[in-house]
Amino acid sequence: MPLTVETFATFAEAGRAFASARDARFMGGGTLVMRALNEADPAFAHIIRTTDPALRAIRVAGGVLELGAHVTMAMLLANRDAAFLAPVARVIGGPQVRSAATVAGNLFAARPYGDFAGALMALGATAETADGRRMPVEELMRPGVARTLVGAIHVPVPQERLLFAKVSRVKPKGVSVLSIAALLPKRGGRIEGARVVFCGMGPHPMRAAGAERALNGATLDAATIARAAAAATEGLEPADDALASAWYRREVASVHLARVLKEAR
């Protein structure tokens, strides 16, 4: 099938390009696409790129951290403010795959890629799409959302670490099994407003609401931790797969959120 590659200097450009081909896909770091070409997917036969260094650039204004939807993970391990993110950055696959792979690109990575996506989540994160409306990450990941581009995405810098844990089989690079994202902002001692995040633990990366009740309104002891980790599976959907079992990860998952919660005390 022969193939059409069409480059635009502004992402305004790309994206009217991209909205009027339906058989387009849009390469940005070209980790997801090009491995799709090699794999000869026959879904698309017209590629949409941009060369607008807006794309590239890592700001921040107003207590939030700006991203183009062209940062790679390296760039935000070389940036001092966003190194909040680095210790998800760090873990998305080897030096080669880090200095390619995109944030706007991982949030349309398939299960069982997609940590990143699940740590922007849970830092309550919104994206900026090619017809400048703003939505939450987190809207943007559930299924049935209209086919889009996404040129920034918005992450309110937190006053708390967000906690990460990556389980693979292959260390360090490996497919994750499942990974977890937590932010516990707290108020005179209590937790309000936990946002915990599966990825690998459903079709999209997934809030954990049962642990996230145990935790609102509670201070961070055993006790809590132990219902949180209670109910860490409530409403999430593991599959089977090459990985690891769907009954696999639910018995792991709440071993590994009460790890992730311990480090916050």
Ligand SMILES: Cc1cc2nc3c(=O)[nH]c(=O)nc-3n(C[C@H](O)[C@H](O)[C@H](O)COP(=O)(O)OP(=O)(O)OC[C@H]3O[C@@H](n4cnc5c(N)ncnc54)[C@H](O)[C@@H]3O)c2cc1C
The other form holds:
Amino acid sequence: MPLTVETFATFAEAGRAFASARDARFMGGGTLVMRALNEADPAFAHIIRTTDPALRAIRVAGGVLELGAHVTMAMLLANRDAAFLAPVARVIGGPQVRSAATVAGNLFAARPYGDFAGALMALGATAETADGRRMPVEELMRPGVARTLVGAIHVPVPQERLLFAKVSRVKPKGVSVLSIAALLPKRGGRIEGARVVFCGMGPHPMRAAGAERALNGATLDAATIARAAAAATEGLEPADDALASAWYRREVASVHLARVLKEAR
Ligand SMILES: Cc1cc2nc3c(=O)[nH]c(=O)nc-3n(C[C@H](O)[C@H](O)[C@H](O)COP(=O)(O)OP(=O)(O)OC[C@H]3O[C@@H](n4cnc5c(N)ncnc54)[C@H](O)[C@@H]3O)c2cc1C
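Swap state to the form predicted in complex with this ligand from the form predicted alone:
Complete assembly follows, chain above in first position.
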């Protein structure tokens, strides 16, 4: 099947073209789109891309880190302002993948991918879309949200350390069995507004509502950690795949959450 590739100089033009081409696939760094093409994925024969340099900008203003959609994991790792995201960017694929994989592409990377998106959710990041919306990343990833292009991601710079762990197999090495990102803001020594996100435990990164409930209002002691771990998988929907079974993911999720929380004490 012939392939049409359209390249636009600006994000606005790409956004308009994308809105009127229902069959098109937008390409960011192409780590997944090119793989699909190489595998002759019949789902699309039309690619839209943009070379807009604004999409590669990284800046901080008013306590918010703004990331252009085309910022790659490698660019993040080289930027001091984005240091709080380095532990996450460092474990996305290998060096070749990190040099192309973009922050916006990670939001739309299907399970078991999306480790970076999970961290953005834990940080309460918002996305700026081509149709002028500004919405929480968490909302953008929900099924049924109208498809649109993301131009930038705004990440509140956290006061606390972003907790993160990626759990993958020794062989084959790489892709997550699951990953965990958590932010535990505190007031007067007690956790308030905990955000705990699992990737690989559902069709997209998901908040662990049970764990958050156990953490909020509590101090991070052994009893709280045990309660949060016991409630870790409440409402999550892990699946079987070639890396692990849903059963295995459920079994290990609470163990890894407890480890992540213990490190934060
Ligand atoms: C070998 C390998 C290892 C990997 N390891 C990991 C890993 O450890 N963790 C992980 O999370 N991911 C991993 N990935 C998946 C992938 O590389 C990353 O998720 C990456 O961030 C995707 O970004 P991209 O720019 O390459 O996306 P693309 O391939 O360009 O696009 C992916 C999807 O996102 C959409 N998209 C891209 N940009 C935008 C935008 N601006 N607005 C709207 N939609 C957009 C595309 O239309 C497409 O549907 C791996 C991939 C490979 C091939």
